[in-house]
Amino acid sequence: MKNIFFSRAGIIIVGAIIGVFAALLQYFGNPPNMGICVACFERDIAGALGLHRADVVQYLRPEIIGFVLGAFLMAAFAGEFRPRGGSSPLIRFFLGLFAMIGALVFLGCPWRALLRLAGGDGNAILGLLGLTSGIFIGILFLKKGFNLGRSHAQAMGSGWIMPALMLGLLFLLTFQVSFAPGGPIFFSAKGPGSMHAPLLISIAAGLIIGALAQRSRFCTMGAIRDVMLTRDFHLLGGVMALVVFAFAVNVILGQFKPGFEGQPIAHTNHLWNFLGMSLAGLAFALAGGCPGRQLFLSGEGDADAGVFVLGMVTGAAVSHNFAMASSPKGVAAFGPIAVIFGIVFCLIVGFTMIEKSK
């Protein structure tokens, strides 16, 4: 079956659809400049499950569920569902953990950085510069032979784990299950976690984006990596389309508000906006994909990507439980220390996982 979405025009269409959906999800109730944010939404899921107790960021985000299930259904339909894994899973787990710590110091994943820019948030520029610098460092390791090892084919049941987990979360969300008085499952009554589009709209958007991203191989980190490494601008076309179309819809809906001060769910500490996303970009480069791409890969049977996703969820819990996650008030007490520690970890991984040429 011909994959039209992997063509130059196809990736641009996919990016445009993601940008439009993100702006519309904000319009229908998702937090401002956060129509879609993989890191923030996984953080909300961690809170809903009681892994952290920041009561303003707790909600089982259906977009994340849709990403995995949409990718799973499309991969199965296209004959691309291939259970595999075994490529340094423990390292990938900690790369996911530190990627989340860096993202929550900045307050957003690469998708949200782009959407914040499309909404007028100038602070996103520092985040995107940091993301690019982290990916650049990762590319230097790749050029020297960095490799987490080969994954291997696994039993069919291995590939079903992440889709099954998402179905379980969808059940808990749909029926508002409570296991004890006062939770879990937790749902925010105020703050970003209480802001969400209607369930059917969110799950439909997630399914469509998951399916299209699986076919197109959409990846923000991959787009920057390919330009730097091979001068390949294919994926970058989709990323640029995301920004342009999100910007256009934001303008039409009155959601574009340019500036640095007073931006929603953001802070103006430029140093740690930069360094937080530098850590995230380096971790994404070493792991081989941005957080969105990791979700899509987990849907098509990649257990290593699933481990990275679980690392990010754990990183969200660690960030909020140990005062690392930023807020609109600024960078948290232990966020900078955690970012420095994470960068050191990633550098150690980078240097020690270089394959010696025979």
Given for the second form:
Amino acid sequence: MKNIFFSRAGIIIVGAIIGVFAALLQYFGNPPNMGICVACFERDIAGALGLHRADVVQYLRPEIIGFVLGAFLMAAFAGEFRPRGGSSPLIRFFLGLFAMIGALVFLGCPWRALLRLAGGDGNAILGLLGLTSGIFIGILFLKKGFNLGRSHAQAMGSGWIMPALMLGLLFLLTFQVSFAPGGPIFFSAKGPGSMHAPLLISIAAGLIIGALAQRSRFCTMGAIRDVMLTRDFHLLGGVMALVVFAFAVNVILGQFKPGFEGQPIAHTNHLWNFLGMSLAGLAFALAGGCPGRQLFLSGEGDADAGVFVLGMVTGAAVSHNFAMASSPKGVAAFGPIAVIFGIVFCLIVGFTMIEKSK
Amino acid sequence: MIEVDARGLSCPIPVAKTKQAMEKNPSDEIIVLVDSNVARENVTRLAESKKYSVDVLTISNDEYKLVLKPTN
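How about the form predicted together with its partner chain, since we already have the form predicted on its own?
Whole complex next, starting from this chain.
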């Protein structure tokens, strides 16, 4: 099957669609400047399952479910569903875990950093600068020969696990299953977790984005990485389109509010906004994809990406259970030390996984 | 002739390895082995931007041999 999204126009159209959808999802009920946030939404899923008990961020986000299932269906249709894995899964788990810790210090993944920028939140600039610096460090390792080893083809069933998990979550969401009085599944009654677009709109947007991103290989981290690594501006075209179109729709819908102070679900600690996203950027660069891309890859059968996703979900639980995740009031008690731990972990991974050139 | 075996390696390692091979051997033909469409697309895009001609040979279902020849 010829890949029409291989073209420059293709990736730009995909980025534009994601930008428009994100702004519209916010309009339909998702939290402000959080039409789509992979890290936040995985965190909400962790909360809904009771892996953490921060009662303002608990919801089974249909966008995440849609991302994986959309990518799965499209990959199957395009003949690209290929179960594979075995490339340092445990390391990927912890890269995902620390990426999430970093993202929750900033309060957003790269997707939300872009959407915060498109919504006028100046703090996003610090986050994006941090992200870029983290990716830059990752590239230094890549140039030295860093890699996490080869993956191998796996049995069909391996590739079905993540899509099946998402179907399970969709079931729990649709029927609002409760396992015990006062127990999970938790759905926030207040706070960002209580704000969401109608289920059908969210799942449809997720499925469409998942399918398009699978074909176009849309990746926010990859966009910045490719420019620095090979002067390749292909993916960046998609990311720029996302920002421009989200911004345009935000202006039309009255969702654009420029400034640093009082931005929704954000804080103004520049240092830790920067360093939190530096950690996330480095972890994403070493793992080879932004959190969105990891979801799409997991949908097309990449078990290693699936492990990264589960690492992120676990990281969200750790962040909220151990007072590491920031809040609009600011950085939490153990956020900074966790970020430093994460950076040290990534550096050790980077240095120890350099392949000697023959 | 230089051979880069990037099978099983995920994005962006095939590109990074190919680029390294190009920089070390600027006038040589480079063979790159990949086993995913993503790697094939990305290495092709790199090669075209570096002014290489690209021949894609399909070895099996998901395995490709890319023959990159410098055009200048």
